[in-house]
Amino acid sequence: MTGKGQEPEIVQGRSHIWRAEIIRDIQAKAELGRYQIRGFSTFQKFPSLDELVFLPAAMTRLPLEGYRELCVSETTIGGGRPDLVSQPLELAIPVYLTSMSFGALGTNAKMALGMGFSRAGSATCTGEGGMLEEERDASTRLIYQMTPSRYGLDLEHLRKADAIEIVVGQGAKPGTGGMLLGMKVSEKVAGMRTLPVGVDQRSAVRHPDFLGADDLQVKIMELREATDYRTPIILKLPACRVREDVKIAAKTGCDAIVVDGTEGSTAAAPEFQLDHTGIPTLAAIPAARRALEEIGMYGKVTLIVSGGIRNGVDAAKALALGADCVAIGTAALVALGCNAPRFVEDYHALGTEPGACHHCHTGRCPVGITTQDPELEARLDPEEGAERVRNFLTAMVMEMTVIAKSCGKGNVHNLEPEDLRAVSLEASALTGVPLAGVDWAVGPETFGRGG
């Protein structure tokens, strides 16, 4: 109510359905005539690894001394089939760099990541578009990615790789192919992918060589012959029908399976896919573990998890739930300088701020990471970036080993579901981990004493 001569009271709407961002999205689509595209990861809030806590040793077991007792972090990918893989991928840490293409990232970023992960004793992955020679030179261990598009596919590059990753899909945009907008298709990128310069690239979604598990099994044997039975073969799956997909993947004869949760990031994807497709990493890990256990392949096929892994605590929780290794992407880019408070005026030109930038798709990265612009790329010094990445990985592994030792474990791979408790009903239901303070879990499938 207002008195005579007073301004009317402004009442703000508080609809949970027609929120301000929903209204802006509709207005943008009405103007553009298409859906919106952006980079980075989902903006949805899903149950996450934050909703699990560790149970360190007290009276029931002894913790290990932090500075006087060792905790092993070495990891092997593809060691379960010595008759088929003569050179498994040996890593000093259970963390490697997930697939990010040259195109999505610039040359300096690829070099810095290669050097940083190599110094930490780990590996990087080429992503779509073929092998960048600068990345091969910078990376002690390099995983070569094969995608349905076959961009940059080269037999000699396959033979130069330390592992091969066949992409079935990715967590950020499952069921669709890669996307690289024209502003990032430079002459160098176009030459590697046999594309016209400056034209949007949409990758194929289905591999031309196989339609199902039987065909894929043949393709894997072809790759083994082409690499003289030396190289591990990895399958990358989006986290969708995890239990069934993992069982089928394991039966193709691959050496490792990556399950990529919906929190996984991308350089460019339709917004609606980022927010409304796939399932969270928290739910995907135990589902994948159960799938391998049910067919007797757990411990034989390496289980790798990616999608929203931010630090050593997240990685330790993933290992405790059943992963053998994790792959990170965005965390490594942030360590490299993504969203750093530098060149603030360029963030403003994109309509954003340091710490909130998600404009990877534009090619106008203020810190020179997700760009093909030579002037912007020059802002990233590969040597300086490599040291930052190495430091971050060192800190990650410190966090993992401190947690493992506090739980009485001398190997990070000995972390198990029994070391965890859930602090939300959702996390307990998704993982089967018992709720903190009680001895039961939500749902019929449980791990540990809650079972």
Second form
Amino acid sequence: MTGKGQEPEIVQGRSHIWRAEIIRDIQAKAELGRYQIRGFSTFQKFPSLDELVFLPAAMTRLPLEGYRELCVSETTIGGGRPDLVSQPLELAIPVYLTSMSFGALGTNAKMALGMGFSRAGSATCTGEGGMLEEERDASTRLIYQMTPSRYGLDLEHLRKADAIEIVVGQGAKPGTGGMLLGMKVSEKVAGMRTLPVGVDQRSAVRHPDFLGADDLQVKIMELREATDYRTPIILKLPACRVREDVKIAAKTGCDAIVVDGTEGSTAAAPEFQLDHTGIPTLAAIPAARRALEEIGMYGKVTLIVSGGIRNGVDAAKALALGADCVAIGTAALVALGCNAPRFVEDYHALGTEPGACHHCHTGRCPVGITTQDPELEARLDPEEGAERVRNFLTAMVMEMTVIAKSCGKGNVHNLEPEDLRAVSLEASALTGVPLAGVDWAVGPETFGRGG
Amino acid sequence: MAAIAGITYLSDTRVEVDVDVVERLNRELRRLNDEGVTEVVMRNPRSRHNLAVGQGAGLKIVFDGSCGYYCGGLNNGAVIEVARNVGWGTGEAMASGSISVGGSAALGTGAGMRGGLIHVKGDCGPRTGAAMKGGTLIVEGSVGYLAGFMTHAGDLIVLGNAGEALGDSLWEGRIYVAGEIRGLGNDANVVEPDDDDSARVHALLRAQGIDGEFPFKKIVAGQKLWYFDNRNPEAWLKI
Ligand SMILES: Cc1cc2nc3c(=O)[nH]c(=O)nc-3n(C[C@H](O)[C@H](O)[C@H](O)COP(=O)(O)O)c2cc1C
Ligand code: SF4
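Please supply the corresponding structure for the form predicted in complex with its partner chain (the preceding block corresponds to the form predicted alone).
Let's see the whole complex now, leading with the same chain.
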């Protein structure tokens, strides 16, 4: 799709090889002379967390009163090294806002998300474009993201941050840098990134001052020295060779690791990368957990998981598989109004409909979230948006705690692989979680049976 | 004030610090700066990493040997002098102040720096001034490959030679090389600096005590990679 919406549609023929979408794709490439770029998530169907179910308590154990008894949801990021981190990031809930740049998002969206997550007792992350003053004011807990391009990197911002995240990559487009097309490189965005206004910005993927894990270890100590050993340092990895990558990441001495599955969204990426690179979140979580267990770091380095987490049930499954915390992007944007049936004619102008929009890359977001256009941005009231986000987070955590209690747990962090069964061969093979009923796992490593 | 092992007061404002002895050294330097100390002489740096990181204005820090990685990283106004060599990432993300290096520097000198001055009397390794966003980086010797990679702004001035892939994917940074250029990066073009430009660069050098006339070539972006369209398919095919 070119996203313009003017071309007459072509029909689906009988070939499964030359499907309508494939033909359209070739036609677009022939016209554009480049690959296709878009926002949102992969369009592939991967084995997902939906293929796991919980086994709540019945005769073998006792549930807690789902609607009455307390269930702890507090979460600490970077609490494993008090000698190196004097102020770990304390969250009321095991969900925070993933890194989404100012530039990809507009100011109002940043403010709304900052207020919404703060009201839920959680944190947001700056993303690639530097620290936006409005977000710092709105977020009681703000994670500063340091990317290879080092846009707006400022000692004072590092010191104002409540955690620092160093990007190795992201699930939507592993092995490549950020992308922000010219429509969104406004004066304010360009100023913060020291870029010419209106350029199609494609960021670096390799950091300019370290190359491998040994150098990164020194870099992490530099950041600690600069910020007086206060904040946790997080490494964000795309889910690729998770078992190895996570071990190497832990060796750098970071306090937390984000593993971002291939379902992770983006504001702009080459479509073939969205659809064909990285591994699904479902497979990545057990691999990350095993990696940390194998080097004796599970529970010491905080494991954060993102990529396609849509609700409290997904989050609870992620925790049961081994995550300490999840980060969400798209779900929060949808709560804010992404794909809402408002300004429908503007979706049509992009060649799409509410519910099917993936046009963040165009900067013409009909609901004023992923845009720098003041007229479109005015459609998003930060206060109203913040309340929707807070409501969504409340609902999400209610889902998590109700599930945990039904499994007999008074703390969401006590969910464990034993609480899960797989309902597909794929899910069992990818995770090692036993198949429902037969209690037998596909593959070499059974996960969770017997604790 | 209680004596701290490894810190010797030469006067109210001058202090000697033994890098071998003092722990959490950068915190100590910041404390000394707050206390009104204006000059610190650092003994026994022994190429340790992360020395003089995140320091503020009002303090001069003089190393009597070599430093390791990220010396003067995130500098916010301090004047730093290193008698001998430095490792990777010297002055990375520096906002203001200055760093002068008597010997040579390794990879990523001035990476992402936003302001201030770095002056290296010897050579620099690869990726010198990569992602630089402002300030001045003077190298009296030569620079390695990928110098000025994706440099956004500021002046990278090289009196010696430049390695492969100079100025690759340049934004609006200004690169000047007096010696030979082994190879240009993607989308980097060589132009003759005009008289005003040349005078400005020579003035920057004179301010550092470097006299003489240098036959600079200036490297600028061809801007073919600035816009993601098919105006220049040849440029895109290779990358
Ligand atoms: C609008 C938008 C902007 C993003 N910007 C960044 C960014 O600046 N840096 C980064 O590491 N990831 C960025 N991402 C990726 C997210 O941090 C995260 O990996 C992904 O959204 C998580 O998956 P989810 O959206 O399914 O929750 C962005 C994603 C979106 C949707
Ligand atoms: S509605 Fe806006 S935020 Fe949502 S997919 Fe479309 S452009 Fe992106």
